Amino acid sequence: MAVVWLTIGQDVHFTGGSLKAAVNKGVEEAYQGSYLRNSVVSDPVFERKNTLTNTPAVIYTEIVEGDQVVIECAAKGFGSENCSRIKMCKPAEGVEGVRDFILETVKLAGPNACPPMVVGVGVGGTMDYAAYLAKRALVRPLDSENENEQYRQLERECLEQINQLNIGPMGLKGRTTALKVNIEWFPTHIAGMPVAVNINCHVTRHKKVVL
């Protein structure tokens, strides 16, 4: 499925149409003009008919400072996606609980997210906007570490843990059931510490231009 994020600056003004049917549009033309597979169905309960055009696309836009405009496209397969969860922590459970969830959803996951995976993290926040991070987190580039760096070693030390699973490339066993974990935070609520983990396959399909 379509994923793409706009970052706008403000001072941007888009003229000639709907940026949302643009945006889809371009989608529609991406995936006939390269024969890729339509996967989406126009109804996700009841009539699940192929839209045959890849759209809608999940749309993400962000306002901010400036004259550009910066669009991420991903492109998420769903064997990864239904391997996502999420967990309303309590804030005692503390980095524990955290690290526990993680390498338990990629337990659970095992070889149905076509190991090895990315694993996207997102913590705090509400349950959407974890939810939201964690997809976020999965189209930071392999090769990038976190500002922060308590959050950094915690990336370091799942992926670690990870790996020492035993589940390897397509759960054939090995020592690389995961490329990279990366996690986005923010600030939440007092009584809460929402965790939600969004795993993508080895082929983490991503691009950002800048205009």
Second form
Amino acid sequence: MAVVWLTIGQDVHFTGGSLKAAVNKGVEEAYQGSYLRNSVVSDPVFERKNTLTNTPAVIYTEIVEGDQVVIECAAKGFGSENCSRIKMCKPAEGVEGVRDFILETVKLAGPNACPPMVVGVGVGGTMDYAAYLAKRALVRPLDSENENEQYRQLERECLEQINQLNIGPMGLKGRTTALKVNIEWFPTHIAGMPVAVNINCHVTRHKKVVL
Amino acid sequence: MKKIQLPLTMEDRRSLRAGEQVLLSGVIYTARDAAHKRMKELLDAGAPLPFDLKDQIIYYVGPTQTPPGMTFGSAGPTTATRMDVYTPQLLDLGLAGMIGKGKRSDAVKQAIIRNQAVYFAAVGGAGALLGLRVKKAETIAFEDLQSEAIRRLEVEDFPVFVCFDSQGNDLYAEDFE
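Pass me the form predicted in complex with the partner chain as well; I've looked at the form predicted on its own already.
Everything in the complex follows now, all chains and molecules, and the chain you saw is the first one.
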């Protein structure tokens, strides 16, 4: 399913039609023009009829300062999406709680998520925002480093421990179970510590353009 | 690498072992989530299935659209686990094997042993390459399901490995050597 983030400078003004419609038209043209698979059904529970356009996309917009528009797109596969989990950890669980939940999620995913996987983690905010951050973490480049020293350390530790799980490429054992753990974080409530883990397969298709 | 001509005979099914790499040639059928649901509905209604399951293989795949000038699109395996609820019944009706990726339930494993069947895995993410091994493709049922329709594929040297064999050996088991 196409996930599109639009980071829009507040000095930008769109003219000539609906922004949402334009994004969906772009998704449709990309999928039809490149003979990609139409993977979206109209209704999740009842009808489940293929929309034949791979739309609608999941679209997020964020308004920031400036006059640029940044478009990021991920073509998210669902074998790995289905292995994703969220837990409302208690503050007392601390960093161990976060680490354990990430490892447990990867272990449960095992061969199902087409390892070596990319692990996106969102910590903090609210339940929904942690999940959003986990998806954002998946489009951060694999060679990027977390700007925060403690989270950078946690990313490294988690990756190291994941690669000792002996799941390996396609679940055939070995040292390479994940390529990267990316963690995004946000302040949260005094009573909580939401942790969301969004898994991606080794392909991790995504692209970013700046207008 | 072992080459096998389909349909998958009982002799082949009994001889294959978890971990073995195999090249399959012959006919396989595609079916994933929605097609399995439809097949279950047909069976519940006492109606015949779109193809005879005996000695056949189902490939869990939803191919891309076929680009002009090509025989078939990208066709990588999807996670087999979602089909677990339907699989034991199909195995009991004569299905010889499945191609997918990922873990299977205990009920599926027992049905594989009971029916001397085989669960193969193909390499996920290598769909474009796997699609090139399809030499002929024809939609035979549920065309409205688009990518999820049942297709009859003729494949040549289609690369898979044995994940769970008729003797109960499991490639994904932690103690598998």
